[in-house]
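Below you'll find only one chain, the form predicted on its own, shown as structure tokens.
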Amino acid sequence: MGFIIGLVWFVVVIAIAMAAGLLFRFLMVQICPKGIAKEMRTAPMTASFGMLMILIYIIVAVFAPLIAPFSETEIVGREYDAWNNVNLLGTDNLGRDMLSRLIYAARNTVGIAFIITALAFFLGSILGLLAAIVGGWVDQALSRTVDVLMAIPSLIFAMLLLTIFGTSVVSMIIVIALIDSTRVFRLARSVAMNIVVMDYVEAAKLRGEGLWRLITREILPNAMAPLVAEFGLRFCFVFLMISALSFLGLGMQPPTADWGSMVKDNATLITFGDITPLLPAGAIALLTVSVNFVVDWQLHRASGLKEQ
């Protein structure tokens, strides 16, 4: 009986998600300029749902102080209060409102993950393109350094560096960005190596184009599609790493709200059959899946494949 009820709920949730994705795509087609509307018409339902969820996360993150019923650190009741009319999702281990902390965590976790991903991409892509264009000892030195760094598991490496340099937000941003930039370097270099041998790049070199102009005018525009897709994937990995580090106590520090630390702080409730600790974990999973839906669509578009 329980299995049947769970299956029914699963079907209902999938149906609601499909309807929300279709409605979002219809609205975007109506209000967007012709170029964007044409692309939206071809978007699969999964990508439409993903874009809707990403938009909701962005709105929640930007307007967190207006949406949350209480402040991020305000103690509003007893520890582990059940769901009620005042605290819709109950309270945490210190008596703070869970719903408010979930909302503020969207700003903290997603915002910092975006900053880290952007920094990692700036550093990794510039060095990767530079290595491909210059070649020689510059390419060898950068590539071998990246090989050494990538040989160490990223989560363990991040834990080691954060233990040494401290667990402040700035330290976390710099450490994760440096570790993740090695992956971006590999992709950027690999893509650029296939572009630098093209005739138009050789012609640009013969015209006397400078290094920066070669990167920004000749190579980067032609490498943009895989880099944009990788940006979405890297964002997911960074997002999950922040949550994992916070769960282990090395990420965002109290009293800052973060989904990873919220799971750790309230894990005791799981033993009593309370699903409250699963809500921040669900928020992590939903954003990860949504971003991957959009990335898959962009990869499909960049590949030039057509639906049969």
Second form
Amino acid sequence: MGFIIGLVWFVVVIAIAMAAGLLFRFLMVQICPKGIAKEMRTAPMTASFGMLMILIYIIVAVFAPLIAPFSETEIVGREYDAWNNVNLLGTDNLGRDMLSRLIYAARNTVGIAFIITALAFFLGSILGLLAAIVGGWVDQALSRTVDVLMAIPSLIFAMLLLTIFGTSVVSMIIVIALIDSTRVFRLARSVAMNIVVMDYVEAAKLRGEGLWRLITREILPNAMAPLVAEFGLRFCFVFLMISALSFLGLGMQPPTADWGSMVKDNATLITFGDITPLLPAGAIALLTVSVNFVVDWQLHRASGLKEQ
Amino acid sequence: MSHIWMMIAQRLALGLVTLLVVSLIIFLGTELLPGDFAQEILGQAATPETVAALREQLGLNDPMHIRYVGWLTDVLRGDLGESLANGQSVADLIGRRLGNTLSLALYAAAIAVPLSLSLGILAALFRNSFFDRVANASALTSISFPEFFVAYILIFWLAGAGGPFPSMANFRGDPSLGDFLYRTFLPALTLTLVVTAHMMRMTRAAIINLLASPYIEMARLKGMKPMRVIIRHALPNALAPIINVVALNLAYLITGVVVVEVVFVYPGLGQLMVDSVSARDMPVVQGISLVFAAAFVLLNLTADVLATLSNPRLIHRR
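Cool, the form predicted on its own is there; where's the form predicted in complex with its partner chain?
Full complex below, order starting with the chain above.
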């Protein structure tokens, strides 16, 4: 019986999501200037739903203090209170308001994931482009180093490094950015390799353009499309990784609100049939799904789709 | 035939070199540890004399390369040092749990690999149908889910509140095979769900890539049934990428196991690793990282070799 009710709920939620996606696409087509509106019209339902969700997450993250009814760390009631009129989603294991912490966590978790991805991209793509342009022993040294670093599973490597530097937000940011930049390096190098051999780059070199100008003006604009798609995917991986680390108690430290550790702290409720602890986990899942949907659409467009 | 062995030997040698460098990185962990390793072991109350004595005893005063060689020979002999937290031998600690982790990963792989391969073949067969679209969307969704979300949903549905399965995979002693399979069903199912999607998608893509080639067209024009075309003609040529993605996902299982073990309180290596990282118990963390990294490197190596062997053009090259 419970299974059937679950199934009905599932179908209803999917239907609402599809409707929301369609509505959002319709609105965007109306509002946006012509060029963007034309692109928006080609977006499949999944992608428009994804964009709507990402927009909502950004709004929640930016305006967290205005939206949340209570502060992030304030104790407002008994532990594990059920859902009620004051604390809409009940309270957590220390008696803090669940809804407020969910909202603040959007800011903390998404913000940090974004910072890490940006750092990894900055480092990885600069080094990757450098390796492709300069070549020779610089390329060899960088590539072999990255090969070895990628031979260690990333979660294990992150845990090893966190043991060394201690578990704190700053060390987590640096460690994960370093590990992920190796993946970005691989992509940036292989993309740039195909561009570097082109005639116009040769011409630019002969013109006497410097290394920095060569990277930023000649190579980067042509390598941008795959890198942007990769940015979305990388963000998902980073986001899942910091959630996993926080869930394991090795990422963000209390009392900072964070989705991964919120699941961990309130997990006991699940065995009693209370779904509250699933909400933060669901928040993580929903954002990664949304980003993936949008990236999938963009990749689809960029590749011109050769699948029959 | 001899050059294929040459190639395999080359790959093995490369794998060994990788492992060596990985061990060096893991060894450097103790070097980078802020503060004094001996001080760390003895705690705050230690006098300078005892610290100095311990440094001498552990050989911390030797230059780094000598200590690395010493450490490496110890590791090769199976001696991984002692835990800082309780003084037990790290090799014993790992040995007791390694079997548990491996059997959980194997259990998950035994479900996931056949399942995802057949789903992938079906999706390629019925491409662009409703089944294919549902399979694709759910694959994309399940890739985006954190492991613990999947795990807790399963607990919520299938354990707790009168569900048929236990929410904790905690067992003592030696359970019978049936009991083991029953108790670890939920963790294994979680891992299966996490890796199946990716393998399925890649299997589908590898087969579909081939479907446009002339020899498939020929087979079709001969009047062969679509299923037979895929199984007999497309699949053998798609094996290399499929083997690669299976190995990649098995390697992923090894790390995914960490989170799942914590959720289900399963007495495996991942649990031990998490506990040791929060306690900053360096020798244990080093030992486990070494085990995980070795498994990772070995799996990738096996995939390389198998993918080569599955390609007749590489075996019978002149």
